[in-house]
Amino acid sequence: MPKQQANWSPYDNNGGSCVAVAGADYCVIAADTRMSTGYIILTRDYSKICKLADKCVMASSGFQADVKALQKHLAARHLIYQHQHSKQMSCPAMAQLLSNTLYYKRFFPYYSFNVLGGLDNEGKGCVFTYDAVGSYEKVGYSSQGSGSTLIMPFLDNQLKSPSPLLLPVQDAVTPLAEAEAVDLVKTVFASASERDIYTGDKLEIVVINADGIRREYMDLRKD
């Protein structure tokens, strides 16, 4: 008779999507609520969404526990650095700070994948990607999460950035108005939900721009 073991995982996936885009003075972010693990869905309504700054948002998908966790030590070192310097992050900073406190971890990581989106200083969009232990890339879009594979070819598609290899060096941002992006974002998860069976029920949307932050939310399948 084999010898049977019991094995144990610290880490969990828990589904979903994220998708990120960067306009000319905006950035919308987007991501499913639907929570699963296995074949077993969790909550139809948790949202992956969470705002770092006044500027700044992240998207996460993967273990839904370390998300949490990553989140609440990014808010600390946010609350700190306000109290030294007597403002808040910028987001270009909030970036390199997400990737520094990833690549600390580097060893047990967080298991997230992570889309952060936001203004930079001067009110330029702007989209940074990111692997579990804090290698992370400027974009114009991105997506994460186990809707990526579908979602990327059509963002490709769509809006496909210059290669970072031309000179000069062209902006990433996305020719889309505010309006065609976030449609575009609503096209994508419809798209992506009939097939990925980890994204889905209700799709949230979170628009930046000089005006503030607006949430936008949209149904998706429910089966």
Given for the second form:
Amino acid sequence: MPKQQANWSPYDNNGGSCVAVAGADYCVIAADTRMSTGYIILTRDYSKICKLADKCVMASSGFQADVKALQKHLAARHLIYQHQHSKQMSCPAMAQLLSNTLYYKRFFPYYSFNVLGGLDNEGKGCVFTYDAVGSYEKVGYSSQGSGSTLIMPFLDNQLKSPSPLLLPVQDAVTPLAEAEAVDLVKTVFASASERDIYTGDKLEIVVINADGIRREYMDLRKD
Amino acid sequence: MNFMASKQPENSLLGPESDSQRTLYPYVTGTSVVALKYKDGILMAADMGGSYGSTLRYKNVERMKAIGKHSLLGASGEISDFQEILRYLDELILYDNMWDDGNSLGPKEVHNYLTRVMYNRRNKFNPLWNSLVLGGIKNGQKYLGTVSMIGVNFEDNHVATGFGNHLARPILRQEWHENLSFEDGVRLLEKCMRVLLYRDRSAINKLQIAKITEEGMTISQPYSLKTYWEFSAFENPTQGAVGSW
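Requested next: the structure of the form predicted in complex with the partner chain (the form predicted alone having been shown above).
The complete assembly is shown below, putting the previous chain first.
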């Protein structure tokens, strides 16, 4: 009898979109709360956002079981870091850790598409964007997940990102005020929900600034 | 004398012996489990069928079991894997009791444990072929969650496995509300199970409904639902589409 091939896949895509926007003294991280599989909605109320450190928040979409495992792994590593260094990990430090963690499973990847957002040691907003195997880059804003193809061009247009090829290197951190950035994120998700079937139900927005972390919710289309 | 040389598999990274140990497909399976939160705790329903492909081999399979003092586990998928999971949980609860410290594992903890077990088996490419529903109540906090064979997990006010996701969840989304009474909860579950009975080929008309509250777990005696087959749509199903089936 010829060798049987597996007829199950260890991966699934549970859908959803994530966005992060960095400002001069704040960072906005947002994701929808829909979890799906194929054409079924599993739940309308699932958070894709995880607080990794005091000033560092991650939003991830993709295969939920891998996302959960990744979040647990990073939280555990952060705890060890705090024991060893008596301080919280900075956002850039966590960014490197996330990249290394993802690449560690280069040959059986975490099917997780991440955006990391927070404040760096000077209190300036920073956003890092990743692919599933850990290649990352510091940017002014980013989106990942099923709606990213719809969201990213709109962000490019509204936030007028300077070309990364220009010299001297220009910062892509937006000059927008915090309230304007939050409004932009809401608009972006409302639009993505219209055309992306995997994005919708509810939007969860996390804002990090000097005062701490604040959470906000907005209803999205349920169809 | 000439013996046929044994064929080497194309990818012999691990050799044939270890591959024969991995789950390829399920053999004896249970169909949907449906569960919801109600005023006093969790209500869960599952039929008692164990199918062997298209044969209805076993008609007295209890697919819902109490776990510790606070939880109720329902499973669909491979029955032998469900029995294996019950063995793991037996040990987990035993060790928890042996601490004898007045603390006991609640449904959230058991759900987390199950998620880790399912995910780790998926990582080793040898899954436990089940979709699990874990419900319970501890210190007034109701909990209802689910975990799939590849480790996807979440909690919600109502959950279902397999066909239940297609047929029962829409009904529950329409009709579930907070603080359902016991009677209303049972009525709602029966409505879902009836639809599954009509439309799921592997469903049988012999079900149990389990309830878990602060007082403990009770599971009903097996019973059957009243069905009606005289709907005009059933009488002449192809009336609107001649040549169809």
